[in-house]
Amino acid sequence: MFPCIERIAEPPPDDAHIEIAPTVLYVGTPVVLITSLNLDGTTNISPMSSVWMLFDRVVLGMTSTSKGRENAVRNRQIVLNFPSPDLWPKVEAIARGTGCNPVPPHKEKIGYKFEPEKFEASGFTPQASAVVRPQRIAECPIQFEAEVIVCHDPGGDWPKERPEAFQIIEARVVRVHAHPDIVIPGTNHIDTAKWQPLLYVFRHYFGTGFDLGRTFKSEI
């Protein structure tokens, strides 16, 4: 028997990589769907993907436009509403629609429409909360309700002048729901062999495995 040799694996050569400029930084997050109170009292819905979470603790990117964050800021208040994979179209069907009206110039120019009706225009479900006013997407099978704590414009010299000006947004998490089914039972633990969020990876919807289709702004 010869002595079992562990092979050391190699280092890439200096070439192993190129540089390149693209267009968005979106490596891999999950979508989320914020849900916003507007100020008739109806639930807007923003569809988004720069959202990460620590403890009890989200923090959003939304662009300064947006009425999503005008809502928030105003509001103090949201739902986070993680959609699973089959859910994509749905998303896809609100991704054009802005609740601003009149549509800011830079996102009339890339193909936004008004649409102040998104559960209609969608096809998802209005579901009450317990804790805050917005209302939740029935579909989504996690939600959180959140509180709104601190609003701030992006650090360094990102000039606030330009239309994609964004505003980063830090929310308490106050309350989680989940579907039955993606729990284990007897736990507050989310099965994972049972949930896989949607997640939006350079433009393109993913669940864990295949293409599932782009969205409108894709590039390629």
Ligand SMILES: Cc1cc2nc3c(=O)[nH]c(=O)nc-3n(C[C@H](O)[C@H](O)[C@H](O)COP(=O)(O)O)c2cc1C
Second form
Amino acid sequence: MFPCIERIAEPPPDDAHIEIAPTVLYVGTPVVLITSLNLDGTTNISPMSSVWMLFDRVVLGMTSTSKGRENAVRNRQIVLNFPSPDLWPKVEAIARGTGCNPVPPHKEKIGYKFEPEKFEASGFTPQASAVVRPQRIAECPIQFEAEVIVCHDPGGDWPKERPEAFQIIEARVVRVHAHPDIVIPGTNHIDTAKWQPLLYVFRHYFGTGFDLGRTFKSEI
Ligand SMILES: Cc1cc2nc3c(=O)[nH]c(=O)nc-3n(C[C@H](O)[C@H](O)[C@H](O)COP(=O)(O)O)c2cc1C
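Could you switch over to the form predicted together with the named molecule, since the one displayed so far is the form predicted on its own?
Let's see the whole complex now, leading with the same chain.
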């Protein structure tokens, strides 16, 4: 591995910031509802937000004790369903639910319950996928069907015995679906005037604000 990284011994003075120790580092990422296949063939829904995308890949951080991670690693097929901001109450309706039975003790302690029927509990509607077995969530305007390529533990000194241990899942997107009303007619472009992701910002739900401008690579 890498040798010890040398740190600056005397930080420079900084009147513009104060040093803080936040309990979470969630500055703002989209909420994604991962659908995955349970052993009995039903579909589980796992709300999550530790996600990024590059080219045809998506990378997810999922806690080791979640049913979604277990299903994704076993079945290697998932769907990433992206809710719009108005759907946040349905997301929150299953926030305390897990497909794991028994509920892992560290989750039980903070009020999680076994929830085998996430579609019913949330009010979301199941929709068959085109190329993978887990169902999609019909209400979500953008859906990525994906196949899991690799799953690994975080590097460094993250203690595996911590109940919040997690794994990093890399998946390849094999099919993208969008509601027609957020697609610019006759193109493959999402109309950003019509689509907003639901964002998870320091454990609060947000929509996005106004369009501030575009990067030089934007095609529309
Ligand atoms: C908005 C939101 C974001 C979340 N983000 C993550 C995440 O990025 N990774 C993760 O493992 N769990 C995340 N969780 C917690 C999971 O939803 C939780 O572990 C749940 O039990 C997963 O369901 P499952 O056990 O049926 O897979 C998030 C929950 C909510 C409500």
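None of these values were measured; they are calculated from a predicted model. Superpose the two forms; the largest set of C-alphas matching within 1.5 Å is the rigid core. Positions refer to the first chain, counted from 1.
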For L199, is the CA shift between the two forms at least 2 Å following rigid-core superposition? no
